[in-house]
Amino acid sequence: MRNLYKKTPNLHCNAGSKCSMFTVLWCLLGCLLLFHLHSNIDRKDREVEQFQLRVSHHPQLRELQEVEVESIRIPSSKGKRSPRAAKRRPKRTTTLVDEFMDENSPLRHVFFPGRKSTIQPMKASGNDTYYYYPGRIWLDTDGNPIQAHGGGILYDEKSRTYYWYGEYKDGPTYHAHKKGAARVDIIGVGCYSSKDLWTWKHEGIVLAAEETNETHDLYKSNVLERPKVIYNDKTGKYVMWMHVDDANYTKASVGVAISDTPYGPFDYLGSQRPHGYESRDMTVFQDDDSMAYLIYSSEDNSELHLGPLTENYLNVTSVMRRILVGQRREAPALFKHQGTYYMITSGCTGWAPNAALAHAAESIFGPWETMGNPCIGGNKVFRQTTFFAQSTFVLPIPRFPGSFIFMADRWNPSDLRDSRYVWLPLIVAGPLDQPLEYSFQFPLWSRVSIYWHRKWKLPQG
């Protein structure tokens, strides 16, 4: 008994030293696991942060973020005024914002130039360079007028091909009332379709007016505005989200359309409050987890409201939030980069123009904390008005992470078939850059910078 009781002892050893071992081998083993991790995750951490530094470092993307300075000398009151504009103008040093109002200034050429500073189609090339000139008059392939206000643009996937849909808005601008906004009867929506985003076919108006029935939401005189469309790959179904309203905006609703094509024609599905709330100016946002969301001006414009779509677009479920509280912001313009959600948006002047924001935040659903304007170059007063424009949509340039097409309206209240498109590089910048600098609670957000060109181009490759 003693015998076996002394060796006992030297069995639990050896079993415990197994033990101990076999512990080690394991922790060794997870060691380097996570070591192998941690390198292939600092490993692609660099490689982001070496490709966003050869694209910051990019000639031509350098080239869009070159400040260009306006200089526009106001004339002398002597000459012919409209009536409105002498009723806007009370005894005050007069404006450029005056100027751009007055349909008789002698500024207009500047704001919005003749038919001589036409952008003409041009068949594609691979050699040929396409440049963009905001406010001038842009043709289709066809030699008209592009009619897409208000609008934004749809990638298809499928076609590799951009859509680009709008309020056509070719008809006579005229006012309801003494006191009503300047409108057009409803025509329709325009739409056109590129491969370079510069050449542009116009498809037709895929979502036409109703012309005799004066019940229906898209009766002629009535309101259509800031259309935008989006694909649901579940479905099979392209979805048109737009404002609509009467001659006198207190419909204050959205409606739904839907196509089995991007091209149309679009059926028109009805309208409604979303979430029992009036919605004015509005957009609908795609994540890249394929939820959708609508996003509206509400309560009298003092704030928006941001809902998820049902799971086939066509619907809002009973999820929303109030963002930008008592800010009065309208036109929203959504995107979205390296996991953050940014937002441009417009104040509420009616047809005038006024300083953008752009807003920031972590989760779709905020809190959403704004930045500040993003307008660079031009004059203190093209970046008090948006370089004369108001935010519609936001656009990603291809293979240039943190580069956006800036998508905005210069609206014409005495023409409004005549209001201009204005397109401009924005750049999000990435860690490399200085980002703002807020209170130790939120985060420091990239600069949005919106830069001023006269005439600008994509970058290539």
Given for the second form:
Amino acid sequence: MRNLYKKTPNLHCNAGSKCSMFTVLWCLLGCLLLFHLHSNIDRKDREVEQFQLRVSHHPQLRELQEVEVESIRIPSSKGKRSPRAAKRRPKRTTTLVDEFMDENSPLRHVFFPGRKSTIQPMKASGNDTYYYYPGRIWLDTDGNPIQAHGGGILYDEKSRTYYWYGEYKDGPTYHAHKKGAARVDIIGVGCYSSKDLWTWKHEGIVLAAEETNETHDLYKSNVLERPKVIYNDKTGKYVMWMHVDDANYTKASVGVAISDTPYGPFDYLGSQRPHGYESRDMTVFQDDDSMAYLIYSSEDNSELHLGPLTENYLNVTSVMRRILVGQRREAPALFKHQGTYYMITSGCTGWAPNAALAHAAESIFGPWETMGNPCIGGNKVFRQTTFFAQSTFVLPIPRFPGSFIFMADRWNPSDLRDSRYVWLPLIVAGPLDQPLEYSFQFPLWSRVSIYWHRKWKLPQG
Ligand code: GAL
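For comparison with the form predicted on its own, provide the form predicted in complex with beta-D-galactopyranose.
The next block holds the full complex; its first chain is the one shown before.
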């Protein structure tokens, strides 16, 4: 044994010059690889730096990044309690989230300002500046409150028009069961069109509930949530994906509908459990190479699944990756910037708001790394509740790379039709708050920041 062991290295060394040639070649290859890696990191470093310099020096983007502070205080308790009562049951501390969820809270108007204060979107008098007022009532061009909750936006290149699709929830809120979530019967998917992302014309209900056939997925007492539309270049069809469910959220499926035009009507094609798994909150993401992906909360919302759609976008393929496993995230909203994929998600607390997280990945299939809470400004509670809202979509602001509109829903569980839209500037720039797990400075991701504004406008031009 010992001899053999001794002999083995000799065998190589006997090859003499061959051995050293190999060593030199391997060393050279290693050096080349290291050099390549280093110059890649360096190039990416420089690109990101240059981009960040451009972003931070752009006056209009600086405006979007301004920090607005909120100082809402919890009102002092109503009425005095007797000392005996106080002894029996210590006073429950009320949080701002409790106040938000309480339909009788004196703070109601702060979260859901009434009609009087809200002709919105609003044109500043005398000029053409449009402002977004997150949380106020947003009206369409007919003067009616916009009904496009849990929605997303498609930019239609052909007509150079934006189409905003979402849940049309203009019906009474009720509880199907004592312990069930507040709900509104399905009415359908509302569609609004706009040239400027500000004036929205109602195009009608482009996919309607089924009124009579109780076995239909879209029968009114079921659930239709988070519709998203993408356009398929190859087939010339507009394809809508949505979460379909029963009133107890046990069907946990996705539905697909198709149309020849962005303004519908959409034909409903049916539903499935993608890859054979439960699917609740979901979205679709169209990449710049025309590939499209379905991303959905699965395994009792404990993880997300991500898989490419077929070429016609009407089905999923057999490929699926589990991402953010064990993190219990939902309401996914994906976007891409400088070749990196980003995603905002929420926690799973029903209609109640919770803290958003930003995630990033070099490949859409992962690994996805969680970067922390993207919310900036307001106050601590605002940041911990995603400004009392939940993510639904992220739209690039045209001609301003690195800047996006973060679209979220401020759900009103006591009157879901009165849920509000919280759109805010989202900027990808600047260093992360803390170094990520696998670093070695690569991959180099920028911070995703969502800035609170009571009032803000899109950068002009
Ligand atoms: C949330 C979800 C919403 C809706 C709601 C019902 O978690 O994001 O889309 O399903 O639950 O309670």
